[in-house]
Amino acid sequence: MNSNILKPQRIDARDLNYRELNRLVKDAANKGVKNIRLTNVNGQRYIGTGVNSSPKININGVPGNDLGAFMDGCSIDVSGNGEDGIGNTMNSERIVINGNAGDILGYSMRGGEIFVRKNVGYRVGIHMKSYKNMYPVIIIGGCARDFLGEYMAGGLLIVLGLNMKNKNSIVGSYCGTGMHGGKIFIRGNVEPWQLGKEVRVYEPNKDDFSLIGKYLRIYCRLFSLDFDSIIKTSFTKLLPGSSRPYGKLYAY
């Protein structure tokens, strides 16, 4: 085995446009490099997009939109914040954001995991879907804004509301609007006016806590959090009221 592929490859993104940076990342991945470390990242988009080999990409800085889009093999760890469209239509592996993330995180996500330490923006988890052995998971450590889980068709969304300020709600309005598959778990309570009319509220059962615990243990290990103190708090379960909520709008 070539020893060079085992050594971390460092790429300084300062003054590089997104095309140059992504070419360097893909060249390293195609050579079989297992650990790619990017420094001075400042808004370059599409990092990790379409990378089908299996490096781990560590990012120091703030990556731009569509981080890890269509990702199918590599994993990404961001030391700070991320912008919009993280994990767009991703298929597998894991994206870890150690700060906040923007809007439409996990858009049409089909598999893999996205773990965010702090808050996220609007329309997170929109059109998430699962298929056969592909099961997408998003865990948000802080709060989410409006339209969480909009048109969600499968997978798992968990919002923890850690370190939440009193004036903030753990989720915004229209949560689960158009939802027709998957599960959403909110740590704490959600007011009826915050929910889309397509979702129903349930009390989590033993199997639900087993599912939550499976991924929450990984989340807590990554961010050095106390699993026991988080899991013992009450959760609200949201499920779709119908698998075809807008069926009456169509002519067939």
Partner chain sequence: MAKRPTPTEFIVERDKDKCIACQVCVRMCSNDVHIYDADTNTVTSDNSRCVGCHFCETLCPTDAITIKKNESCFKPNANWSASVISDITKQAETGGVILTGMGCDKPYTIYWDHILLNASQVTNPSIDPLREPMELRRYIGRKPDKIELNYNKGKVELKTKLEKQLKLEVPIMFSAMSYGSISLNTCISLAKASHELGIFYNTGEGGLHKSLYKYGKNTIIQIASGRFGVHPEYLKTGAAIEIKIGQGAKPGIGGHLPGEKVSKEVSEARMIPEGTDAISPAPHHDIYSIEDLRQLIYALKEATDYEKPVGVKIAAVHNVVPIASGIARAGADYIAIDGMRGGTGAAPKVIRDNVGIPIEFAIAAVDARLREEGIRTNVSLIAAGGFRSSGDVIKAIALGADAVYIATSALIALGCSQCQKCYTGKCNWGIATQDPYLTKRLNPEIGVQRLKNLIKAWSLEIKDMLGGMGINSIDSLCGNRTHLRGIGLSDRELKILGIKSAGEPQ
Second form
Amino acid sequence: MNSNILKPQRIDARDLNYRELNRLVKDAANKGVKNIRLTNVNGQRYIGTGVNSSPKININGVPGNDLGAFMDGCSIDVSGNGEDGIGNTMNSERIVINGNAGDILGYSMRGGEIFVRKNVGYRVGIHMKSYKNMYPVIIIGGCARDFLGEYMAGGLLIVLGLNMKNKNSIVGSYCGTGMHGGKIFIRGNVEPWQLGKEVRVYEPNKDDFSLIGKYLRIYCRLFSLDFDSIIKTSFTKLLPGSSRPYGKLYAY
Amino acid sequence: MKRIRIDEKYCMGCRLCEVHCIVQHSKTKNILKTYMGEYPKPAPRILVEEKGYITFALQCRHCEDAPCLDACMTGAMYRDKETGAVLCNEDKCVGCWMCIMVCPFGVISRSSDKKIASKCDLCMGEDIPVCVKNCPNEALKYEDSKD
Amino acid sequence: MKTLKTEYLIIGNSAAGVACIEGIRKVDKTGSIAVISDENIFNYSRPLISYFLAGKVKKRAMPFRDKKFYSRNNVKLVLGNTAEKLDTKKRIAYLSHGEKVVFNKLLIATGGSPIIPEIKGSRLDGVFAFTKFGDAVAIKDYIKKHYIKHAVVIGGGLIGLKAVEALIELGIKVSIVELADRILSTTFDTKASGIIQDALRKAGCNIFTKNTVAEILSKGEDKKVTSVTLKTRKQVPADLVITAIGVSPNIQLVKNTSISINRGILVDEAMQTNVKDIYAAGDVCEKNIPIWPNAFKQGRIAGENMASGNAEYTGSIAMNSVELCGIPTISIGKTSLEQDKYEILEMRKKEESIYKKIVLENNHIVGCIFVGDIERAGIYTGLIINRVDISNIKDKLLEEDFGVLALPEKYRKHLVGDVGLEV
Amino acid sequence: MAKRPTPTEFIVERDKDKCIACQVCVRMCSNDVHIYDADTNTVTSDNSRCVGCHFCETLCPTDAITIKKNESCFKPNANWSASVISDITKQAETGGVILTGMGCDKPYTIYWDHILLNASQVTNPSIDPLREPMELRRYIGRKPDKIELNYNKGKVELKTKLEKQLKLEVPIMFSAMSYGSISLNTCISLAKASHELGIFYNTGEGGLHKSLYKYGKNTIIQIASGRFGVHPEYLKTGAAIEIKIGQGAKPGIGGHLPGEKVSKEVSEARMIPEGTDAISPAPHHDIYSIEDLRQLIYALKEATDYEKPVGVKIAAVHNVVPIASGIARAGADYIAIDGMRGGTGAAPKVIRDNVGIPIEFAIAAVDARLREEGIRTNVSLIAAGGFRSSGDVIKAIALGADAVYIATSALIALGCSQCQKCYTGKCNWGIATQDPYLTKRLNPEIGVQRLKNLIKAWSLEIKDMLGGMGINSIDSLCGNRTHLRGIGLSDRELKILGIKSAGEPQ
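The form predicted together with its partner chain is what I need now, so please give it after the form predicted alone.
Following is the full complex, with the preceding chain placed first.
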């Protein structure tokens, strides 16, 4: 039994409905299997959601929406691309996407890390928040689309803009709209028109670089990137202008 | 034996207990007459302590091992056989304040008009002490004590 | 009655004696109890004699337990009889009227006697002590018979001042002679004494401190006192002299028995003497602070233990509450210490004659004085008795609204633990 | 800024002959209306601060205080009323959005008051609820299209596997109110009362305070766009999960709990730092379509192993009918529809008073449409938004609701006087506040008793009305509109409500 749970368990997702697949994953996890390898994944949703123990799930193929939604305890590594809603209201541990990811990644994420090697879609990191020792972190290797970090209330968002084509913009428009907590770091420059009116631009200081470094080192190790060459370029730091952006909206 | 239980969590600090205590121990027992016509008006035998939002009303605890009973040199302070309440016989009290000196709760005071000790008498004669009856948030309860 | 057999014998019928009855009855509802008293009143409160003298309390209000108290508790009360000899082996007490009482357990609560100063003239008419009801009655009679204009009270302690107050009340001009540099020197500090001295002077008293009476004088062959001469040669008119310089334990009964004594009778925490089943309580005991609550508590504890209870006397602190010239005062514990190891907190409102003082030692209260405002003084007594660390509430101790709420949480819980207070 | 007319709303009338200057009012008013003057030993009042909560009036031991509406002020004008003038003035001063609390108070038609109930006479007997058993129990959740039974040696067993249901002893639940907008003592009162009544209360989007976990079996936990306090333990604890899309008092807009209300305890329940704003965006940013909603519904089911019903709460808006149909098809186990008179802790006044439709129309229209589409049993309907009495409740059920949510009437049971100042955080009754000086005024022991009494009273009345109609189970009344008649309504209104006019026979 013990030797069984130490062995990686393979699950072939071909032709499986998401409920069937997730049932198999949960059953394996409940048995105490430490490493679950999913192959032939093709758009099945909610992988990693409601998995109560802490296996590592490797995914071959393209997982569907809401990968790791409400995730707590297990960790996920996707060999290729991900879809929308990755890490929705995620609580802890780590999701690694080796390719691109879709929209609303890390929505309302409260803890853990999401590392994406390439680009992400719209509305990424909306309403991330930290609480006590829970500190959500998203690092995007490529670029992000509009509404990055909207309503952000806490945590850390880093966009690296690696392998960008010249025409691409590292973030879209409305970056940090309604932001009232947390920190966004963007490698390189952001144009003022790209920012929501609630954010302010700063030069990162020494502490900021050590914060970035803490997570970026892990990121670089995971994706075999050269940390030093990435960190030495300039970063733009975005902070909320106020922790109470809407404090003066009302007549009392 | 029935005692007044104080629940600090729900004491709002309104001091209605003091008002009703004053009226109960007045000559007329009528609130308007007490406040408008009695000089001096009786001092409340319940005391609301207050610090920020923490408030509670405190009155004689009618201790099982009451130091005031030992300290009273006239025998004015006595325990009522029926209710177990610690009471002060006003005819015997000479106002030596020994009871004030030994009460660890500080709930015995000098009467406002006579030289006698003034303390909670559980509103002898009433079913429920008036402070309990009139507490708008049931922060005071009249309950059987464990002993 | 020639021979009386009793389970419990109590000699003395004041605070300790009566409390002992209550203590015994708490544990033993039936065992026979006999009480011997050398006085003829079935009981009375000694501290009330000054109120009696002043006419504020009638004779019938003197008892602190009613007459039925004894029958209700099934106690045989023997009045006007003195226990003269004690056989601790045979457990027999011999009374002055020739009877003997055979007992199983005994409480000696014979109290103390006033110390009469060795002064020339101290046997003159009109010179009185002031500790017993008989004294008060005698003084009252004397005042009734003679026209008394001036009185001298020797001793500015509590008993003396209680006498002073009664005399002022009766319209007599009083002079106080005190050996120390101020009145109430054992319980008060200079400031508190000062406030009371000022008030007494305002009420018409003369106060002679650092002084003593050298001689008590009468005119010619008349045995009636007329004046006193002070150590300083000053002559002070005196139609009445009251001596109040202290009391000493009444230990005549136990002298020459196997009961250990020093100045008073030696007892353990159970109030038992070195002789098994023989207890002592109140002013007759060694190292007792002669105040009512102590005597009462000791008596009760002795009683419980005599009836095979298990009570312990954990010691007492000096405590006094007196109202002089309309100013209520309370003093507790150590009050007039000036050494470095004591920290002093003070508050004074001169115009209202209000003075409060708290003496701290290692963040514990060891004494306080309250003059003018004594509300909630007992809270401080509690802090002293329970040896509560007050480091966190030091700054609050003298605040206007200091109360239970300000007490350290642990103590507050201890205090209210079983009396239905959820604070 | 120069003064402009802002009439005081109330006048504190103090009977000088009765005021004993006990200062209870002075101590108790969180708005500092009453002022004691020690020199004259009198109490006076600053009318401009009075919000009309009647707390002082309630406590005054001599009945010396009466709070009266200020009748003076402006020349009567149906268009430019005092409140209009006062709002404009306030906005001219601050440039801000006018906030308000509780439900819409505009005199729109309350259709409950235009609907009459039926009773039996001669041709069918009424039932005496004192003698006959009356069933008020309801189950909330998806029902199967058909039921298969197993007959085993005379024993009948249900073969069809039922979806998870919420069992209600009475078809009334306490609607969503978040910890933060209301005090913990209010939450405790609601939770404990629900537990004892066998019904449910709803956390709103405020997360769950640690002391409330023990009432999990009677708790519907809510997930809103801010996802406050949503974590695995929270999902596990609730009896059902409700996705909040909208609220009747403020359809289409988000919520915003100001930082000053985020106390230490609130911050723990919401899992955000103390003192920070809790902003719920207007939409869930992962839900832009019915398909997205379905995705969240199933994400939640997946997260809780399909063990709990997942419902969706929406505000009653013009398009509520197709939206509800979509929600039913998205896999929700119940739909809660909140009408425009539903309450709120804080909402822009203009939205509260002008957006949405009454619950009466919404519930009637949705029920009818779901029946037409043949999917009515797929989903339960919960009606919310200003239920004032058992009469309103029973009419809603006859119009098609499976159960109703009440909140405002629950708060009134606890002491709320509808002063509509919840957003100030100074609620004198200790309900809509986090100020520890005020929250202790609501003793949950009293609160629980009052809530239980209210529900008990309504239950008795409902049983009486049911009996009168000759019905012995609330189930039989659900959607049974033949028992309703309209009065004073237009044909169009009658048609939408799906009821006949008073006077029309069966």
